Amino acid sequence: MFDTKKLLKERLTAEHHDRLIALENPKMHDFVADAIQLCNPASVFVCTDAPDDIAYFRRLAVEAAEERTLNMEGHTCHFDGYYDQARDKAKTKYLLPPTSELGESLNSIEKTAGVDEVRSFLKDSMLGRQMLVCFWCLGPADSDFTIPCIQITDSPYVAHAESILYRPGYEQFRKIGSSPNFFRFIHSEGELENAVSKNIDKRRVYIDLEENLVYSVNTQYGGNTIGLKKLALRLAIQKGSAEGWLAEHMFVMGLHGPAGRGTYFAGAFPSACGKTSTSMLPGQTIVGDDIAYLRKKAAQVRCVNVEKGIFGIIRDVNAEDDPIIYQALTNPCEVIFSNILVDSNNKPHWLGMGSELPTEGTNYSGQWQKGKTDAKGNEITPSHKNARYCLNIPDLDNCDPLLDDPEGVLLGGIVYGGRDSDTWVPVEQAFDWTEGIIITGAALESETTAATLGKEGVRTFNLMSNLDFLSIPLGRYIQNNLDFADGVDNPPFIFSVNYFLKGKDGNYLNGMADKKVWMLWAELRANGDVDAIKTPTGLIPKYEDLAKLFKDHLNAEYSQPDYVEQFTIRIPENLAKLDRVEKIYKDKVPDTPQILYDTFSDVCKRLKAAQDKHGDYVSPFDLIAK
């Protein structure tokens, strides 16, 4: 044991000691003192909200060779180690005491053993380096949504990235006084070789749900180290479950209907299913692209973006498909690129950027030339498939004016999307909140792509696109979502979208731009502007309403044959989907609420009744009330 006050006095300079002690929070002081005792840094820097402190991170990242300056003002590039390019799912575990149980689908380790292991890796991990003590906010400051956070790290890249992604939190800690209600994160990149983490075999990301504490060591990749991102989402899901609100893997955007009306939507999509491109639809506004908190306030559902920046996949970002993001990435503003290709003129390049790539340069493998292979003989791509960009949302031309509103935005709709070649229609509204959560969110599947797993079309279950981050039993998570509408006067409408439906010839039935029409139809429905056709699974658009939207917003003709092919109800495929998902719940989720099985049964009965009347494939025109 140690004396916190004495240790802090001895190990911090007078300036940084005063900064820390000005925040009168004993629990936070103990956390910092323990981290110093454990990691044994050469010095400690305590960050305030002052711009000079944030600027210090930027300079330090370059001086420490964790970032390099590029040829555009404000742009830098960071490289992770060759084998440290993504979230480490296998080594990301919950620390659970013997009496706790999350279910077999959630990765965990016995708490005492896990703490002992990760702390042994953190022991003296900051020798000769500076410890950075950073304070940030999840959600807007001074809000019911606010969660104060402290991040301890020895990586200036991590601190710099968090300064872009999150709102300052030093003054927020001053306001909470001695409150113990904050999240804690401790990270060390460990021993370095060529400025990247060396001991990848000892990479660990351990999450202590009892203590709202995350340990991360021997890694630099943002998904493992930027504590306030998906690591904090896991803590927030448990906190929300205990307090009656929701933490979701969702974008938040403003859709703009007739006469400039704005309606806010949140949306959950698995990877490679159009989440970011939907949040960045032309003519609409973005609040956030990744994580949202939902609360009930005055019998309404209100929502915030947890972040103020984007840590996005850069692959295929180009001037034609993503003009607003592309503009930010190719003009002066603060951007951290990671794991892309840098040419001899310090210009960044990435896969799918819309121009020819150089045949040599520097990338995540070091000096690179076309045809270079790794130790296993695999060709090294010029830019990693998971290469990223990190930027401020206010630097985007479509930033929504309510990004930082402490009250959040009033949510009019929720949309769930997946990669589905043969079942879901392009857009459909659920009959009510319960069916929306169960048939749309809790039954969400997505098909893999050949680019990521080498085998295309494998259906992967992904509960509300949040399965990787759940920190509570799955059944409780579903019930929390069902119960969330209690006491809400007009719950948000729930929709499904599917941009990947294919025809009999195997070609996609939707163009990339069509998603704007599907989302704008959802906006019209959320405001009661258009009628819909009742199907066994929900409500779909009428042809004339879609034809008008295609003409008005895409200047395109939309034919009746296209409409029929896209919105035909595929009954065998829908029945098979429900059967697949129900089996997963019966086999894997022992605490599944009975209402899920009852709702599946009701929808199956409706599908079979339609099948008896109309056959396996039902044209939307056959369902219009005569």
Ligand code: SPV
The other form holds:
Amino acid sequence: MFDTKKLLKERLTAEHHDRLIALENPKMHDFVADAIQLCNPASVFVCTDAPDDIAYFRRLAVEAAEERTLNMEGHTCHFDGYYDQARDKAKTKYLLPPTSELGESLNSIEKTAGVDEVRSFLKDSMLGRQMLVCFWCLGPADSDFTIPCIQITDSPYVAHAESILYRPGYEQFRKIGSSPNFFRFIHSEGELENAVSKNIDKRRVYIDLEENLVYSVNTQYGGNTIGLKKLALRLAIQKGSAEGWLAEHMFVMGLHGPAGRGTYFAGAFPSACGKTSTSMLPGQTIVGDDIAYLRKKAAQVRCVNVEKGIFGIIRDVNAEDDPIIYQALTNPCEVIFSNILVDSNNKPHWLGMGSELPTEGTNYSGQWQKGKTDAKGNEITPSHKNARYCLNIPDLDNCDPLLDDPEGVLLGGIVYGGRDSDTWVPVEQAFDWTEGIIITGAALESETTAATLGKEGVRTFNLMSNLDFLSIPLGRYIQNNLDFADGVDNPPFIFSVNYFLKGKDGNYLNGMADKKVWMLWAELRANGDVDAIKTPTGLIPKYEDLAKLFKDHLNAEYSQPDYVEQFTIRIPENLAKLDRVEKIYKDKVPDTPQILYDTFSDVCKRLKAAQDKHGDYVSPFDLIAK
Ligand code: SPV
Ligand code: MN
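Could the form predicted in complex with the named molecule be shown next, to go alongside the form predicted on its own?
And the full complex, kicking off with our chain again.
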């Protein structure tokens, strides 16, 4: 063991020592001292909330060649290694103590062995480099929602990205005094080659739920390294479960209905399934695009965006489909692009940006020219499918005024959506909270995307779009969601949406812009403005209400045949889906609440009754009471 006080005094300059000691938190001091002892950096930089300190990260990222400046003020570009382009689910594990009750569906490793392994990779990992000690907040500062966090990293890119994504937390640490209630993250990118992590075979993300501590090593990709993002979400789910609130993979947005009415909605979608672009819909306002905390206050559900920035997928962001983001990405403001293509004029390019791409430049594979292949003979795309941008929400024209409200926003509705080519209709309201949680959230399936390593396009179960991040047994998570509405006067209405439905010819039935209509219909329903048609699974829009929304908001004619094709209830597909999902619960989730099976069974009966009456494919017009 070492003497924390002595070690900190020896290894920090007087200025940085003073900054650390001004926060009178022994647990935090021990954590920093241990990290120094383990990683052995050449120097230590302690960040306060001062703008100069934040600016330092940006400068350092460029000096260390982890970012390069682009030809627009405030814009930089970062590259992750060729094999480090997405979250590594296989190497992200919970450190399991001997008496853990985590189910088998969560990836884990025996704790002592895991800690030994990851600490051996962190040993001396910062030799010759500077350790950055950063303080941030999850959620707005000074609020019931706030969770203070400390991030230690040797990557100026990670620190810079966090300064965009999170609110400063040094002053929050001053306020919590000696409290041990904060999250801790330690990250080292490990040995570098051409400024990217070299030892990808030793990439590890290990999560210690007992200690609220996450280790990350030999990786740079944000989803593996930015502690406050998906690593903190796992810790927060556990904390919320113990304290009676929810941590969700959800955007938060203000939907703007008739006569200036505003209604806040949250939405959970798996990665790369339209979550950010929904939160950015034209004419609406954004609170957040990725992670929300929901709490009950005075018999209401209120929620905050955990972040203040966006780490969004850049693919297909273009002037037509995502005008607000496109505007930010093509004008001076602080943006970190990652894994895009940079041309010889230092201009960024990406897949689906709406203009022709150059045939050569620098990308995530190094020097690139059209036709270049990788070691396996696969053609390398100009920009990666999971290439990202990182920017401040307040830099966007549609930033919601309540972004930083410590009380959070009042939630009127929740949507669950996934990449589903053949089952769900484009939008449907659940009958009530319980059915919404069970039939919509807990039955969610989606086809895999480039946001995680592995094969794309495989239909997978993804409970509430949060499965990748769950840190408690799945049944308990479902029960927490069910119980959350207890004591709430008007729980949010729950909807399913599906932007990816295909017709018989295999083509998508809807355009990208149509999601605005589905969301605005949900807003009308949440305020009791329009009627709906009862189906076996929920409530769907009437043709005339959608036709009006298409006309008013997209200036488009919506035909009856289109409506019928999109909103036909596909009974065999719905039954097959319930069957598949039920089997997963039976086989893999021993603590599934009985009410899930009962509700599945009720819905199956309703589907079969409709099938007997109307056949396999039921037009919405057949369901309107004559
Ligand atoms: C996601 O993949 O869901 C993201 C990006 O929001 S990250 O989790 O950081 O990889
Ligand atoms: Mn996400």
